[in-house]
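Let's start with one chain on its own, the form predicted alone, as structure tokens.
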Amino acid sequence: MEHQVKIGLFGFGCVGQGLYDVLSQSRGFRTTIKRIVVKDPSKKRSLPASMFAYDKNEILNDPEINLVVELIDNAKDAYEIVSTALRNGKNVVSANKKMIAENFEELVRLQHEFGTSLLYEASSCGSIPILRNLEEYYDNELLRAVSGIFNGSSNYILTKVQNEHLDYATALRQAQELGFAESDPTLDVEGFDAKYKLVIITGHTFGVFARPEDVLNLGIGNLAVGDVEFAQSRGKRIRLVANTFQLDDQRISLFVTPRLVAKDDQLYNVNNEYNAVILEAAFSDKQLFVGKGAGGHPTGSAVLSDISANAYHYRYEYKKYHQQARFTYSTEIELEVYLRSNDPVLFDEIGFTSISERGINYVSGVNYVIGTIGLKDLIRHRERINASGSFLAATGEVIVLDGSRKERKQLSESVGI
């Protein structure tokens, strides 16, 4: 049965304004935003000043407010708000993927201890309802892998650079002007945003709460024209792809890197600010979800969906986490990668287990190798790769390590997508 929802909203930026817009136009669901807490009293707002407050306790200590909607940028402040609300008996809706990924297991514990609910569909892949599907439709399915384009900002930039031949700086500036990327785009273009979403999705797919700092993320910040030309010469495009997949009946792995995708790959024609999620399961085979992954209104619509679900007492059950046979996170894999760098020492010291191709593009001055390297080595050297201006993209081939045995697989086949 639906219950009356009175909302206390934290944040009125792009997503907060987007939520207000979609909420005001919703015909099937009515609720009340009693108070909006923001940080800057001097900033001009589109709503009357009486709607706003500047003390978090005006929401957290208000007994009439039974749903806290947290839409701020600062992960530390967001955790304080969310954890306090849960302890105070208030249900919460959040879009803060960094905060959730960094405190995932603790937030699950708090919900169980205090009998409250935290919903966060908007934290993962914008308008695509991936978490609800994982929790409900695929709750008893044998999931093999989830992967895809999880960041609309970086995908917009890649589309403009590859399809319209814009330079990287111009494409980034356009993304910022459209509200797809922040003034500091690091979280988007370096793969952190996609990694936080991947950690959350992995929790609902395999019941594993991986620590973000233990998961590899390499982004597109060092992308150069020569990298695009190389991909095009092989009939491929570059996409920033997140992957979580089974290695065997006990282990999973996950990482975020650019990937060279071929024309027959389902991600090849996913353009602009769109996200795409591909699920691979034992019985239902592959499913593709596509939707806008950046912008206030797409994310606001996902927040509204969680607000509506809360009104009907919906909560995540974390069924995969509570199963007795649990997976563990493993880095015992090798990836085949394309690595471009003007630092020749990097090629020798990064830890390649084999190199199948070396090349120099004398027009662009690009020096590159294609070879296999352990995921552990990539995690260890990721800061060096970024600092040297080098660019790395996975080719899609994974080598699963099992003792002395190595098994080669493609991310488009039975391991990954």
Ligand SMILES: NC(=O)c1ccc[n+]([C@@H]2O[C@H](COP(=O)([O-])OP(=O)(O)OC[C@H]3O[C@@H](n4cnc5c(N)ncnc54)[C@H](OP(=O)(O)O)[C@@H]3O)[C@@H](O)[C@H]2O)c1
Contents of the next structure:
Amino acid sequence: MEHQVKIGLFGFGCVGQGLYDVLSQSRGFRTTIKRIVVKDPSKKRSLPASMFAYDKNEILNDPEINLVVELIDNAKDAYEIVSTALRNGKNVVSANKKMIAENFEELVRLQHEFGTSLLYEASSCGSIPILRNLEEYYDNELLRAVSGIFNGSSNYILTKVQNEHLDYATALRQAQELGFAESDPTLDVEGFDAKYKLVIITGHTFGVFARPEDVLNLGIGNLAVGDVEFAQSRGKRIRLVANTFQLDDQRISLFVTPRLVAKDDQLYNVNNEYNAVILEAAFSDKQLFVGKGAGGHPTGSAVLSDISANAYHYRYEYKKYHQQARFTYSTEIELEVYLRSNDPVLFDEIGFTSISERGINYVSGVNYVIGTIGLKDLIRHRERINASGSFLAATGEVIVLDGSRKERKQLSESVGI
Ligand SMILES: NC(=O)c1ccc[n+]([C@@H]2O[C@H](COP(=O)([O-])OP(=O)(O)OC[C@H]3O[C@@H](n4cnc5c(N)ncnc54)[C@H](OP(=O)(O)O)[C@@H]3O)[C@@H](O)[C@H]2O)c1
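Having looked at the form predicted alone, could you now put up the form predicted together with the named molecule?
Following is the full complex, with the preceding chain placed first.
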């Protein structure tokens, strides 16, 4: 049965304001925002000053508020707010992927211990309803892989650079002006944001709570015109792709890197701030979800859905985590990659296990190599790749290692829809 929801809202930025608009226009679902706590008392607001407060306890200690909606841009403060609320018996809705991914197991434990609920559909791929689907619709499916474009801001930049030949800095500025970029844009362009979402999605797909610091993320921060030209010369586009997939009955793996995608790949035409999630399962086969992954209203819409689900006492059961057969996160794979660098020593030291092509990029004049590298080596050399201005893109082919056995797997097959 629906119960009366009294909301305490943290944050009134892009998503907070978006949620307010969405709530004001939603029909049939009535809820009250009792208090909004923000940070900066000198900022001009679009609502009366009496709605706002600057002390978190005005929400956390108010017995009338039964739902905390956390939409702030600071993961550390957000963890304090969310964990205190859960301990105080208040249910929480959050969009904060960094905070959730970094404290995932602890937040699951707190919900269990205090009988409270934390919902976070908006944290992963904006308006695409992926988490509740993974939990409920696919609760007994044998999920094999989830992959896709999980970051709207970097996809917007890649679209503008590749389709409209805008320079990188202008495209990034536009993404920021449109509210798609995180307050710290390195979270978007270096693949951190996509990685946090991937960690959350992996928890609901395979029941594995991987620690973000153990997972590879390479981004588009070093993308050069020459890389775009290289991709185009092969009939491909560069997309920032997150992958989580089953290696065998015991192991899964996950990583975020740019990927060279072919014309028949479903991700090739996913443009601007749109996100796409490709789900592969034993019985339902492949499914593609596409939707806006950033922006106040699309994200506000996902938050509204969680507020509504909370009113009906919905909570995540973490079904995959509680299933008998547990997976573990493995880095025992090799990735086929395109690596462009003007640091010749990097090619020798990064640990290619095989090389199929060496060349000089005809636009930039710098060298590239196509070959396979162990995921462990990529994790180890991540900082060096970034610091040397090098750019890496996966081809979509991975080699699964099982003792001395090697099995090739294609992550970039066309979905065929
Ligand atoms: N933007 C998107 O498209 C999008 C999409 C999905 C998820 N998200 C997530 O949604 C959250 C909010 O993002 P946003 O884009 O709305 O950020 P934003 O526009 O930068 O707004 C952040 C808000 O948080 C408030 N704030 C910061 N620290 C605070 C604290 N300690 N206590 C109270 N309020 C605090 C700020 O207060 P002041 O107004 O006083 O500065 C501001 O209102 C983030 O976790 C983000 O990752 C965003």
